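First, one chain by itself in structure tokens, the form predicted on its own.
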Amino acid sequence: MKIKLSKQLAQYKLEIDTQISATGICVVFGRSGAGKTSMINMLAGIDTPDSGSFSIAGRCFYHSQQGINLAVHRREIGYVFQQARLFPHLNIEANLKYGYSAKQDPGSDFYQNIIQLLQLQNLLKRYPTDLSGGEMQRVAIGRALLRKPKLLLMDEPLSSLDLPRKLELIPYLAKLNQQLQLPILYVTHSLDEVLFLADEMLLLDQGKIVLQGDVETVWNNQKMQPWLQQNQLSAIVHGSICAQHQDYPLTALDLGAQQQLWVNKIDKTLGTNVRIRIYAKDVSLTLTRANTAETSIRNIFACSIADIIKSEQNVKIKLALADNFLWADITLWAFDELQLQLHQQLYAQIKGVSINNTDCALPQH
């Protein structure tokens, strides 16, 4: 997917020049007003850029110099908005089939597959006013998918939902790409949604791409720090499930280089790849390795200092751990007393109890 678009907005110029994978979920992340919705509205054809081009797998949807600007209904792009936007006078089955013609899809089970994927069987005869927010969004997603789009755009589809409804809908979103192999551009300003859903991450600020790449690389980049509150500074660590504790509800993750991280139990098979978020406030540093028989800390790792960022009140330490990075947030007093230096070898201690299910996500690939 090739995107090169430019548009003058009220306070800044939106300029996007990038390529995005034709598979997986790419999360477009940024603060309110960063240009996220403006970007996907141009991709959908709702707004017209000042200049540029946009194509998927060689098919051009917009090209200013060649005079190409396909109408919204010809772009084969699905769009799920913040609000479900269902037709209140139609039942759910009629809402789903709006714009979908079985005659154009003879002998196909696609409709039934979408119904089963989103578990809409019991909702078909009901009306939008009888549904919860999460159910309405599932219907909106189903309606978008039934158009058989080449790309699915999602503009903060969970922002209007409370936490229980968000947690209810996230597994459905995670299954979309896995089962349909459909590229998804997902706009959000929620770090939790990034963690759970993203294969790729694009950080947008004032209409410009600040960072782009796989989630771990972008999240752990120093440029990402302004988007993390002080108590939210964290790293994403990737690993694979290598063991389940025989006596306690704990799971071991292989981080590489013979390093194992114990976390709260994850009910997945051995070999499953996972991402774990580890907060800087839950990482402490020591110059000598403690004996696990003499401390409550279960996770103690040899690592080296990759970066040091000082402020008036504390010091952020970036730590290299096998193929991963960690952040530790310590006081200036501790930093001075330990005499820490760049590239120094030391040990990181992680509170295992601080890692819970809300901090764990299963990557799509």
Given for the second form:
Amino acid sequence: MKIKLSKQLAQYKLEIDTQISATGICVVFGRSGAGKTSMINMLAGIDTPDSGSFSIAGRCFYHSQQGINLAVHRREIGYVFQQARLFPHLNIEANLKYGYSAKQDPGSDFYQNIIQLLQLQNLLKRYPTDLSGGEMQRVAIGRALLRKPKLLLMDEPLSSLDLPRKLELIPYLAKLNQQLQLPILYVTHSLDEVLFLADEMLLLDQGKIVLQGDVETVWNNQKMQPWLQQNQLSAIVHGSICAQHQDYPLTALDLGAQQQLWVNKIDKTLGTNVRIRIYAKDVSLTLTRANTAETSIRNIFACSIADIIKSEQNVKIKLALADNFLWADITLWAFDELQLQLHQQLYAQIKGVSINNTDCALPQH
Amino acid sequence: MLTEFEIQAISLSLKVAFSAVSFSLPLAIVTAWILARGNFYAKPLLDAIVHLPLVLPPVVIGYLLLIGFSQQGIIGAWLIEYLSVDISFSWQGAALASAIVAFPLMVRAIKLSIEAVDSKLEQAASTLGASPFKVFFTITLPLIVPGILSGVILAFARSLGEFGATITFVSNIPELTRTIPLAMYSFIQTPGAEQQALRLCLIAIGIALIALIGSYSLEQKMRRRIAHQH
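Next block, the form predicted together with the partner chain, ref. the form predicted on its own:
The complete assembly is shown below, putting the previous chain first.
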């Protein structure tokens, strides 16, 4: 998918020039007003760019110089909006089938598959007013998929839902990504959704792409700092499950270079790839390795200081650990007394109990 | 119970009102859509022209119709020559007068309901592959049914009560153009017909009540069916 678009918006000029892989979820991340929705509205054909071009797998949807600008309904691009936008006068079945033509693929069980994937069986005869927010959004996703789009755009599809509904919907989205070979552009400003859903990530600010790449790289990049600090500074590490504790509900992750991280039990088979978020507040530093027989801390890692960011209240230390990074939050006082230096070797301690299933995701690709 | 004269007036009134409303409805929907969604230079002018019958004295409309549609009128002569249709001094003429007088009421009601349709739903429909044509007939139109209904009722009621334009344009001819209001007028002009006038008055009230109650319950039913999600 090749995207090269520019458009003058009220506050700034949106300029995007990128390529996005043909499968998996690419999260478009950024604060509100960064141009995320403007970007995908131009892809859908709802807004027209000033200039540029846009094509998927060689098929051109927009090209300002060649005068190509396909109308929204001819683009075959699915769109799941923030609000479900179900048609109130149609029941769920009619909503789902609105863009679906059974004649196009006779004998196919695509419709049944989508119904099953999103578990819509029991909703078909009901009307949108009778549905909960999460159910409505599931129907909206199914409706967009049944159109058989070449690309699915999702504009903060979970933002109108409360936390339990969000958690209820995330597994569906992950499953969707796994089972359908469909590129998804997913707009969000939620780090949780990035952690759980993203294969690729694109950081947008003031209408420009600041960073793009796989989630670990972008997350741990210096330029992500402002976004991470707004919530709580954290790092993402990746590893694979290498052991389940015999006596306690704990799982060990292999982070590479013989480093093992114990976290709350993840009920998956050995070898499963896992993505873990570790908050800076849960990481402490020592100069000598503590004896695990004398401390409650289970995770002690030899690492080196990769960066030091001082502020008035505290010091943020970036630590290199095998091919992962960690952040540690310490006080100025501790920083001065330990006399920490760049590239210094030391030990990071992480409380295993602080990492639970809201911090761990299973990447699909 | 009803005299033959009364039955004549009632059926003529209903016939005139039904034709007036049903023939002007498609045009009213198109006009309302243009006024609600269109964005063009002459929109205020179109809006003014559509609303003109609401503010003009009905007798002026009747007079203009007389000039235009009588046998010597520009349009009337053309109609007679090419379509062999003569609407002057006929019930069709009464229907035309009613339609013009009731038109702004119908357009207003429909325009309001089109403006109330969430255009985000129409946008969603187009991302699902629906052409603008399909969007209108499968999303917009079903959602404005209550508005169309109230527009129709208003126009119907206005048609039943039409007097000034009708009597000016097609005169007061028994069996041809003497609708309920015109019949009442005749009775009032005739000494000693007070009782007949009163009967017609009660009949008019009855018809109006039935129409209003019927439309109210129908509208409620429609609104429940297309209740909005927010």
